[in-house]
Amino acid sequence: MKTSLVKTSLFALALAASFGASASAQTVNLRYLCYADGNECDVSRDLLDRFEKANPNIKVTVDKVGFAVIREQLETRLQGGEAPDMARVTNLGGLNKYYLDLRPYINAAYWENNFATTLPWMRVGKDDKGIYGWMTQLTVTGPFVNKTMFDQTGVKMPGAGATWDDWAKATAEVQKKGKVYAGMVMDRTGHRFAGVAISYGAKYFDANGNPSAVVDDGFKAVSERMVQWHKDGLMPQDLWPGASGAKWKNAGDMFINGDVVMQIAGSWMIQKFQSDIGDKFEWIVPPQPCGPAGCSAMPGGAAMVGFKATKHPAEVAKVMEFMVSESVLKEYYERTVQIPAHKGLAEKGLNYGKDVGPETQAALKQFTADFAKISPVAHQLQSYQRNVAIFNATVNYVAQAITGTLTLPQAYAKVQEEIDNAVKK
C-alpha cells in the first residue's frame, strides 16, 4: 500500500511537473523598442498590461530607450539580426526591408480604411501591398512661438498667411527690443528645412519620381536664408553650425528657457511644452508660415512596426491589433496627446481631457489644420525610402555653408553628390 501511494505521488509530481513545463513552453516573449518624445511608452506598457491579462500566454518586454538609440543604432542590429519583434521607428521607409509583412494575421480591410494615407510611408515602390504597422504619432512641422515677448514688447505678431520672411523680421525686432538671445531656431535636420523649401517652391523629385534635381531654385531659396539668418545673429551658432555632419540636435530647451523667440519644430513636442514651460510664459502655434510656393508643413512620425525576423509573428500580429482596436487606440492617443492617424477616430474627434491646457488644446487644432494644407510633394519626400539620405545631406552641407567651409554652390554640390551616391546603393 504504501509503495503504490509513493508511486501516486510521484506520478502526480511528473505530472504537474510536466504539465508545468508544457505551460511555460507555451508562453511567447516579445520585445518591443520603444523610444518617448513624453509618454508614448508608459502608455504602451500600460495598455500592454491589459492585452497579457486578456492574453495570459503572450508576454511583451517595453525596451524604453532613447531616440538615438532608434535613429543610429537599430538598423545595424538589424542587420546583424539581432532585431527586437517589434520597434518604434521614424525611418519609415528606410527599413521596409526588415518588415514583417501582418496581413496573413490580420483584418487587412479594417487597417486599410482607417490607415490609408500613412499605410505607404512604410511601403516601398508602388507594388507593395504590406501592412506593416501602424502610427503611434502622426506629426507636423511649424514653428512654436513665445507670444508673451511678442507682448512685453509690443511687436505686432504677424497673421495667417505671413510668410516666412514676416516671420524673420518680427522676430529679429522682438530678439532686438527684448533682448533676447535669438530670434528664429530650427531644429538640426533636413526633415525641418524640407518643409520651408517645398514653401519656396522646392520639388525634390524630377517627373519619373527620382531626386535628380533636388537642389533646385527653392531649395537654394530656404539655404540662402539660412546663411543669411546665422549671419545676422538671427539664428543661434548652437544648432546648425555647432555640431558636424548629419548629427540631429533638437532645440526644445532653447525655447523652453525662453533663449529663442520661435522655434521650428513640431507637434510632437506639444506635450513637453506643456509641462516643461508651464505658466512660465504663454506659447502658442501660428499657422504654418507661407513661401512663395505654399504654406506646406512636413508631415511625419513614429511608427509601431514588426520584423520579419522574429519567431513569433502571429503573436506580434495579435498584439497590433489589439493596439489599432478603436478604444484601445482611442485611449492611447488621448492620454499621449497625439494628432489620430486613424481615419474614424479622427472623424469622431478626441476629448485630450481637463489635464490638457488650452496652449496645447489650441496648438493640437492649428497642427491639425496645417496638416490638410501639406504639399503633395512633402507627401512623397515623406514616403520615399531614401528620404534620410537627403535629410542627412541637406543638414550635413548647408551647416558647412553656414560655417563658410563649403561656399554655397559648393554645398550645392555636396548635396546632390551625396543623395546620388545613396540613390545608386
Contents of the next structure:
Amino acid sequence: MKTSLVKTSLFALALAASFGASASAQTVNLRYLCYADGNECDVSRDLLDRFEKANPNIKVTVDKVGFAVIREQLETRLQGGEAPDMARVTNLGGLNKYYLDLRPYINAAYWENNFATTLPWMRVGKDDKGIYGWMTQLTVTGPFVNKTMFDQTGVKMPGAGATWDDWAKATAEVQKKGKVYAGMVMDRTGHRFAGVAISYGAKYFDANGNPSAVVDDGFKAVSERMVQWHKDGLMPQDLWPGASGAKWKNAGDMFINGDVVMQIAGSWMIQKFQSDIGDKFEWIVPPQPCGPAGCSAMPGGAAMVGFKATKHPAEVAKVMEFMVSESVLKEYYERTVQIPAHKGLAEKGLNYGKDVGPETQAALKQFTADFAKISPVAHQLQSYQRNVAIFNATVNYVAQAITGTLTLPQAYAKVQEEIDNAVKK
Amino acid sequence: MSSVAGSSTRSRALSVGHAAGWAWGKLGDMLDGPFRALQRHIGAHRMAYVFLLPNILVFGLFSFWPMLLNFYIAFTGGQSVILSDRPFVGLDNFRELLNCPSYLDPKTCPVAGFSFWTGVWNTLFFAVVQVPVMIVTALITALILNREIRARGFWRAIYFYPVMLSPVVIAVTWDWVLKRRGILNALLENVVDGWNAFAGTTLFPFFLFTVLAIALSQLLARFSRPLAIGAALAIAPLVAWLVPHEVWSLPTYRPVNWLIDARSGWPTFWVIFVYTWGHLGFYMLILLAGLQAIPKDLYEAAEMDGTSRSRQFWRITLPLLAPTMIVVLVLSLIRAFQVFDEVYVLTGGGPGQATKMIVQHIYESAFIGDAKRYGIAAASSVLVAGVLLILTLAQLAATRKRAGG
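What does the same protein look like in the form predicted in complex with the partner chain, given that the last one was the form predicted on its own?
Following is the full complex, with the preceding chain placed first.
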C-alpha cells in the first residue's frame, strides 16, 4: 500500500513536470526595452496585447525605461550578452553591429517600399542592405513659439523665410516687454544645434564622406551666436551652460511653464505640449527659420529594432511584421501623434482624432512641410554611424565656450579632436 | 472565569515557547554535528577560516575580482567589454591621461587629459574645502548632542537620518529646494514681498518707531540714560514718519539660479553644503562615540580647579579626541575623493565644468557617448585608487597608533 502510494506520487510529479516543461517550451518570451517621450510604450503594449491574443505562443514583455538607460546602458548590455530581444533606440547607425537582419523572415519588398527614406539610417556602408527595424517616430527638429506672449506684448511675429537672427531679435523684444525669463532656449544636444548650423552652411563631411573638418564657417557662425545669445541673456543658463560633458537636457518644462518665448526642440514634443500646456497659452510651430544656406531642420527619431543575440529571431520578426502592418501602424502613429515614417500612410494621411487639438494638427502639418525642406547634409548626418560622437563633442565644448571655460577657438579644436578620436576607434 | 481563561492562554503560550525552544535546540544539534566532524578533521585552529570563507567569497567576487578586472582593462584598448576583444596597449591609456603640457591648466591637455585633470582639480578643491567644513560641523554637532539637552535622542536621530537616505534621494530633494522655481526662491520671494507689503501699511511707522527707539536708547544708554531716552523719542518718530516708506522697501526679488549661475560660485557652495548635510551624521556619530569615551572624572577635576569651559575643550576634549579625529579625517577624505552621485544628480557636473568630479570623468568615459572608452576610464580609476590607497594606509596607521599597536 505504502509502495503504491509512493509510486503514484512520483508519477503525478513526473507528469506535472513534463506538462510544465512542454508548456514552457512552446511559449516564447520576448523582451522589448522601450523608452517614451509620451505614450509610445503604453500604445505598444496595447497593440502587443492584440498580437499575443493572435499568437498565444509568443509573449512580449515591454520593459519601460528612461531615455538615459537606452542612451547609456543598452550598448554595454549588448556587448555583455545581456541584450533584450528588441529595443526602441535613437543611436540608429551606432548600434548597427548588434542588429538582427529581419530579411529572411519578413516581406522585405513591403518594408523597402514603405520605409525607403529611413531604412538607410540603420545601415552602415554602401553594401549594407539589411532591414533592422522601423521608425516608431519620424521627427523633425524645429521651434515652438508661445504665441500668447507675442500677442500680449504686441511684437510682430516673424513670418515664413525669417532668419534665426530675425527670431532672436523678435524673441528678445518679447522677453524684454513681457519680462519673460528667456527669449530662446535650445535642448542641450548637438542634434538641435546641427539643424541650425546646416542652415548656416555647415557641411559636417568632406568629399569622402568623413567628418574631418566639422568646424567650418557654418558651424562657427552658430557657435558664435550661441555664445552671444547666452551672453545677452536671450538664452538661459539652465540648459547648455547648466551641465557638463555631453549630458542631455530637455527644455520642455521651461516652455510649458512660460519661462521662454521659443523652444528649439522637435516634433516629438507635440503630444507633451498638448497635454501639459492645455489652455494655459496658445503655442504654434512657425515655418522653419532660415540661415544663408537654407531652412533645414534635422531629421531623426526612434526605431524599434531587433537584436541578433536573440534566441528567437523568427518570433522577433513576427512581432515586427505585426507592428508595421498598415492598420496597426496607422493606429500607433495616430495614438502617439507622430509623423508617419511609412510612405503609404504618409500619402493617405492620418486621422489624429478629435482629442488632438487644432494647435497640434497645425504643428504636425508644419513639421511635415519642414521635413520636405531638410538639406541632404542633414540626412547624411542623421545616417552617419558616428553622428552621436559629433553631437556630443558639439554640446560638450560649445557649452564650455559659453561658460567661458574655453575660448571659441579652443572649443573648435577640441570638437574636432574628439570627433577624430571617435572616428579612429 | 477570566482568570481561568488567562491561565489557559498563558499555559498555551508557555507550551508554544517550549516547542520553539526544543526545535531551536534540535536545529543547533543538527548543525553542531557536521561542524564538530569538520573540526576533528581540520583541527580547531583552522576553523576560523571556515567561518571567514563566506565573507571572503563575497568580497572576492564583488570587490577583489572587479578590481583585478579594472586593472587589466586599464592596459587594454578598443570599445568592447569582452576581455578577449580588447587588445593589449601597454601604458597608452596612462600616457593619454598624463600627456599634458600643463597639469595646472587642463585645457592645454588633449581631450582625455582635459576631462581627467578638470575632474582631479575639482575633486581636490572639493576635498580641501569640504573635509574641514565637515569635520568642524560634525564636531560642533557632536559636542552639542553630547550635552544633557532636552530630547537628545530625537536630535541625534534627526542629524543621523540623512545618512540612511540614498544619495540620489538627497540630491533630488535639494534640487526641489534649489532650482529656480524651487522652495528656497519661493520662500525668499515671499519674505521680500511680505516685507514690502508690510512697509506700505500704516502700521509700519509704529513698528519702525518702536524698533528705532529701542535700538537708539540701548546704543546711547552707555553715555547717559536720560539723554538716550530723549534722543530716541526725538529721532525715532522723525525717521519713522517722515522718511518715505519706499526707502524701507526691498528691491523686487529675482529668483537666483543657485545650481546654474556659473559666475556666482553658488553651485560649488551648494554642492559642498548638500554633501555635508548628507554625510554629517556618520562622522558626528563617530565623534560622539569618541567624546563619550573620555573619562568624566577629568572634567570633574578640571571643574574643581576652576578651569573654564573653553580651556577644558582645548586641553582635555581635543587632545583626547585627536585619534578619533584622525580616523574621521581620513575617512572623510577618502569619501570626498569618491564623490559622485549627489553632485551628478544635482548639477550634472555643471555649470560648465565647475562641479565635474573625477568619478564623473570615469563614468562618462566608460558609459556616455558614442565611443565607450573603458580603457581610459579604468586607467583613471587606477590613478585615483593610488591616491585612495595612500589615504587608506594613513588611516590604518592612525588606527594602529590609536590602538597602541
